[in-house]
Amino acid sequence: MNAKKVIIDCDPGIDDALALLLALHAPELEILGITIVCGNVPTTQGAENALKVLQFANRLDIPVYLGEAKPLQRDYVDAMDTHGSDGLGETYLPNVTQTRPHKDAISFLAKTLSQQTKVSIIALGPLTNIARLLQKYPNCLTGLDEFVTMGGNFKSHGNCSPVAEYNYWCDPDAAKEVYEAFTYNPLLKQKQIHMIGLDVTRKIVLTPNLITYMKFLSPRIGNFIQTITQFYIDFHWKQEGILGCVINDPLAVAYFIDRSLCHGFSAYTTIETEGICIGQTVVDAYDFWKKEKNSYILTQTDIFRFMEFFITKVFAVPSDTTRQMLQQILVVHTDAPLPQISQPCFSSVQTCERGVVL
């Protein structure tokens, strides 16, 4: 198999941990080098987390880079309410010693575009380290393939205010400058971002019945991706009342891999840097400005095909028998109505497209 050569941008995270270990288990991809940004927790605290997941699924042979400690204007606010202290669910696993995160992940950005080809970058944090590549080098995309960044949302409702979505409300310019790189270089004129937004990612949700299949088929993972969610899974059950926990990044390392998971339109997008509205997406659906189109945005996902995507790959499973069991435990929610009962009949059950209805 032709393995996709991937850089994976990040700031771990407990979505992000899951995310590596879908890619770390995926035969399509080529890790070249993990690199961290300030997000849900800081830099430092970001590539200590790389690099458990990496220790976890033996791949130390993997390098971590040290990205930006900062935002390129705003101040920084990280997401450890929603993460934990350590970003891991406060599971305070010890550190790896065996290898230690490389400093300077712009340069190794830098570097590894200029010298190979086809070399994508999945983003899964604020796009800090992005901007600050096209400021220093801007000349170094030569061998930019592809660009998926988790962030940002179209219709869908914020998750830390009412219209931004957290990676691109966190830092905004940078997300901008991103986006803007995109209309304007010419190296990536012909390029669009491919942005996996809130509108997809709300989509995915662990549940405890999912973490209890994977328990099943192993253990060892399934007791790794317990005790790092649980933190998250009381988080969503307080702040949405959500039974499980909305898993945003894997969705792109997923969808990097797979395209047919996911679906959407082409259109120019920006990023508002101020105000009441900061960190929102502007996307121009509908070419009001006669932009160039510098992205394409993810409207729709199979929510059941992601999860068979994930549990084959990382549990190493023939798809039929994950099928199947998706089948028994998986409820895909949809717009439908619920069926009109006038009187109830406690004896019997009703299935609809939302699940069990009594």
Second form
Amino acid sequence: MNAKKVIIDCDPGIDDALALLLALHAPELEILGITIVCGNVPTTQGAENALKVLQFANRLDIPVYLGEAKPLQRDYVDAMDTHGSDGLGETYLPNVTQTRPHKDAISFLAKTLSQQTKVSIIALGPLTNIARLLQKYPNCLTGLDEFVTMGGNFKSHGNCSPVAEYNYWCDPDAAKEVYEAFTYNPLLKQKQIHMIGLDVTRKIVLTPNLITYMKFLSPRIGNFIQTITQFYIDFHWKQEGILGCVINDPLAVAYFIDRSLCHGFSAYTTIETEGICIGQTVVDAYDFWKKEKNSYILTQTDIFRFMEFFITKVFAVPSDTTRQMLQQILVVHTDAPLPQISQPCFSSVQTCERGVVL
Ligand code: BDR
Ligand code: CA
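Let me have the form predicted together with beta-D-ribofuranose (BDR) next, following on from the form predicted alone.
In what comes next, the whole complex appears, and the chain from above leads the way.
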């Protein structure tokens, strides 16, 4: 099999950790490096967490690089309320000592993308590293194949404000620059950003039943997943009234490997950088502005097939067995939206605007 070369840019982060776990178990991918951006946790903590996942998967051969420590223009606001003060659900797993993170993610990205061909980026955090890369080395992207980002929202409501998703809200200026680059940069004009936003990721809920099944399949991996997700599950119960946790980032990895897992449409997209709608993804779905279509917006996904994909890869079990069990666990197998909640999400002031008092 010809593995696809990929750099994973992320901010681990509980769901980033699950996305890394999936990528590390996918023979379809050759992971050239993991670059860290400030997001869920500060960059140094994110790098420690990436190394912990690599160590768990016995893949410390993959290099981790420290990227930007703050957004392009805004003050940095982490998401430790969601991911825990260590970013991995307050598990405080010991730091990895055998190897340490390398400096300068931007140089690594520039060098790799200019010296190699057919390298893709899967971005699972704020787009600060990618925007800096474009600012510093606008001509380095000759080797870029595809660009997938977990971020944004089209029709779904936000998770940081009524209209904004965290990754784009955390650094809206970076997100805007990256989307603009796919409109105007001659090296990128022919390409589109694949946007795996909340419209699809909200549907991916890791429930306690699924975790129990995972523990039967492999106590080692299942326990690891249970340990790092418990904080996240508690958060979802308190904030959204759901039993389980929305795992956004693994869907971007799964979609990168198997395009049939999500469907969408092409459009021109930009990001609001000011005012009460800061961080909002503005998708010109009806082509009002007649601009170059710089993005492919994913709006539909198959929950059942994603779970089957995740479990068969991470736990190395046959699809048939997984499918039978999922038919029992995922009783309602539809693409229906999550149940309506009786109170607004993110009711506390802190989570409502992540520290910004309205
Ligand atoms: C995104 O924000 C982060 O908290 C998650 O890791 C994910 O990348 C979801 O809005
Ligand atoms: Ca993330």
